[in-house]
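For reference, the chain that follows is the form predicted alone, supplied as structure tokens.
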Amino acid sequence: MASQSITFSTIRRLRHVTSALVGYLLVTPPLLVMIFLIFLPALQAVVRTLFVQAQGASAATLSLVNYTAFFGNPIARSNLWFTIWVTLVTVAILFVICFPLAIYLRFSSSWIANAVQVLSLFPLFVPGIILAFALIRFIGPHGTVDTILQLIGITRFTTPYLKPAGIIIGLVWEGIPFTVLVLTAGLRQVDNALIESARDVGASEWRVFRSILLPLVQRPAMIVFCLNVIGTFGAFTLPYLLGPAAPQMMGVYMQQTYGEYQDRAGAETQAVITFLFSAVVGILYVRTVTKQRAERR
């Protein structure tokens, strides 16, 4: 019985090492694709531009003036503020449009609802250039909008491309399915026993909200909100399309410092402090998963 007990504990040790091996096998090639393409070209970045080898110099010295001569630049500062601007307000109205979505998706199963959701995920199958295009002959000079308004007399239309207001209406377009998809997801981990209960003691619709509803989807609506900052934050193709030429997001700044000054230096430096700023929210993202995942432990 003795030598039985040692044989089953020396098989549930092996299987337990097998298990391991195999999920750290699994995890390992996306870990390596993040280190070489990710974390390894961020901390290069960052060394390239706080290492700086003076003119007549033999070897780099630690120095800010890159960081200095952004933050001194007041195109640069405008440009910084202005993305945190347009990323702060889309984030904002993702929320206004797509949480009362989602409770309306959560409790409703009509064949209204199923439409409603087919609509709100349409958008995830756009390529972002279709949409840039789609959006210029829409709401642009003599598009959609426009001739519309002139057939019914309105002739005080003033477009919204080439402005913040398109940037901010194609970023929330493009938007809506992803947040969607996690609130309604998130409130559906909410048990209906508990909803019944609450209205069965007299609780109203928006006592129910309040204190049941908006606590427990929390979670998921920092996870939305963490994810839409940093996509927001480094969206290139739409603000490249519909914003105007100044001010301009970091994403088309950076691209036209490259491109066209040639400062490799500069966007490298402007890269960096993008980077810098959604490793910020990324940090609360993680650490909203993680506790999420401890607290199920």
The other form holds:
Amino acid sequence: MASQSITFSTIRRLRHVTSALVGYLLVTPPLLVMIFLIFLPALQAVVRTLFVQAQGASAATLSLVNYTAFFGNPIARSNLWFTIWVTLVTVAILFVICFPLAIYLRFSSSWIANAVQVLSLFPLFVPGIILAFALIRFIGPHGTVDTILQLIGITRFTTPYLKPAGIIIGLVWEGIPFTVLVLTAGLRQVDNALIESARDVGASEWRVFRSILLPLVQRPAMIVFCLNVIGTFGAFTLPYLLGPAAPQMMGVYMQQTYGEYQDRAGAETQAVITFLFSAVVGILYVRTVTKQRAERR
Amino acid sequence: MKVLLSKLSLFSIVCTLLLAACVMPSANSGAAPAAGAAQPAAATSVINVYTDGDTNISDWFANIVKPAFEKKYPQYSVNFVTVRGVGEGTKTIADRALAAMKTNADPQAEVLDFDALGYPEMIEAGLWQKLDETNVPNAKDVVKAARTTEFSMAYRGSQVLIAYDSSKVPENEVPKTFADLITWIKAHPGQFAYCRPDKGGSGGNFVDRAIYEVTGKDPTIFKAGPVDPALVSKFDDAWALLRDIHPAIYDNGSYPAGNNPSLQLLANGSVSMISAWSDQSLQALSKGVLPDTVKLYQFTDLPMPGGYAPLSVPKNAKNMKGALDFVNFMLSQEMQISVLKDIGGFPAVEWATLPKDLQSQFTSVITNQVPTWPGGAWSAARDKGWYEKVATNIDPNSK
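Hand over the structure of the form predicted in complex with the partner chain; the form predicted alone is what we had up.
Everything in the complex follows now, all chains and molecules, and the chain you saw is the first one.
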């Protein structure tokens, strides 16, 4: 009896070890890719921006000169603030549009809801550059919107093309599918029984929303917030084609500093600052996700 | 639309694969006759021609140049390869030819749409065949300004000029000089646009022209290579000039992000005048993208800059005779007319060698002078200055 239980437990342990091994083997390739193509270059970039070889000096020394140059440059500062501003406004608008949409899709199963679902996912299949040119035609000067407004007698339309609003409109359009998808999925996890029992005891719709849906959807909302912020912060194509010449978003500014001004150190400093900003939001995201995992266990 | 696009991209992948497949076997077959050198090659000998030009150029090479050349020279067959977006384009092919020269291998390249001038190290290494009247007879017609190096042969050019809508700008109002244009822009706020100098040459060369304006209208003082700080410090006068017209540019100083977005603003009537590339404008006019009321003109005092696209032949090209015949053919009257008519480019040969009726038809784009901006570090200084002092949202005087 005793010996049998020992063999059982060894077999179980052996199985545990092999399954763990297989697990590690499976995560090795993506981990290696991450290390060599993302972490290592990122680390190198950080180090390179911090160690500067002064003119005539034999070795590089630790210096913040790249960063003081960035924050001492009014254009760089204005571009950074502009990027943060566009990001926050875009994400806020995304929530305002997508939250009601997600609630509607969660509770309705009519054919209209299905159509809305398909429509809200449509931007997922449109490449950014096509969207940019479509928007130029639509909201641009003498575009569709302008023409329609003129027909009904409104002639004071000023186009958002080449203005900050142009970027925001484009990015909101592009961000809708992902936001709706994650919020709807989060809302679907809320048990119907919970809502029904609340209604049974006389809770109003508003009460259901405030006391049940809102607390339970916090986590998916946090995930959407983080990923949208990171995505918007690093946007390139739409700000490039729809935005103004000044101020510029960081993605466009970086490309210009590197490709046009041929200022490698400057572009790298901008990249590190962008990376740090995204990393702060990234930590928020990782914490949200790991907390969820820990609770499920 | 989407389906069409995905089909197109699939098609282009298939084409690339086919191209690759076409190139590969020739690599093997190319070596075979060399082994049995006594035996002459097959009935037709292959000329490998590479371009990394935009679609208008590669389409033209494939659909017009190749058939015309093979018809005239049946002893050759052209293997035309587009390397746009592949590595560094024709520079990569030039690197390959240089490597082949060191190992005495066949570079698999006869003619490259490539300017040898930009890479002195390749010239020093002796990679390029000298091209002149002795081996390319038609070179005698090529305009002097286009012959910037003896190792490349210009075959087409383009230049930035002013495109305007004649239904909105009466003939007598059209500015004839750069100074006139500045006056016109200020008198007609919101009616002129040029694109950001780093996003398209039509904007870049407009800014270059502003720099010429404040530095004595002498393009020759800008020499390729490192910038001259004394000259760059004079750019400030150009920034003052352009900042002065900034509020009068389209939509209170909005600058489109490229050559095509500029043309779009003119096409839909948002502005009545822009700076534009000659070839893109002529092509847009012939396709009806620009309304036929759009006309082109060039300044009479000093034109805006532009440039010539040249062909280069590696010295170790296996089919040297074919390569030289091809370059010569590109300078023939037939092809030079095609440059003008089919791709809206400038001929590289003197206008006087072309038929009279063409000269009058394209009179608006004919100039005897094509200033060339040196690019490189000069462009970097220009773009940085422009973004900091002209298009900026920050008052340049504040810190």
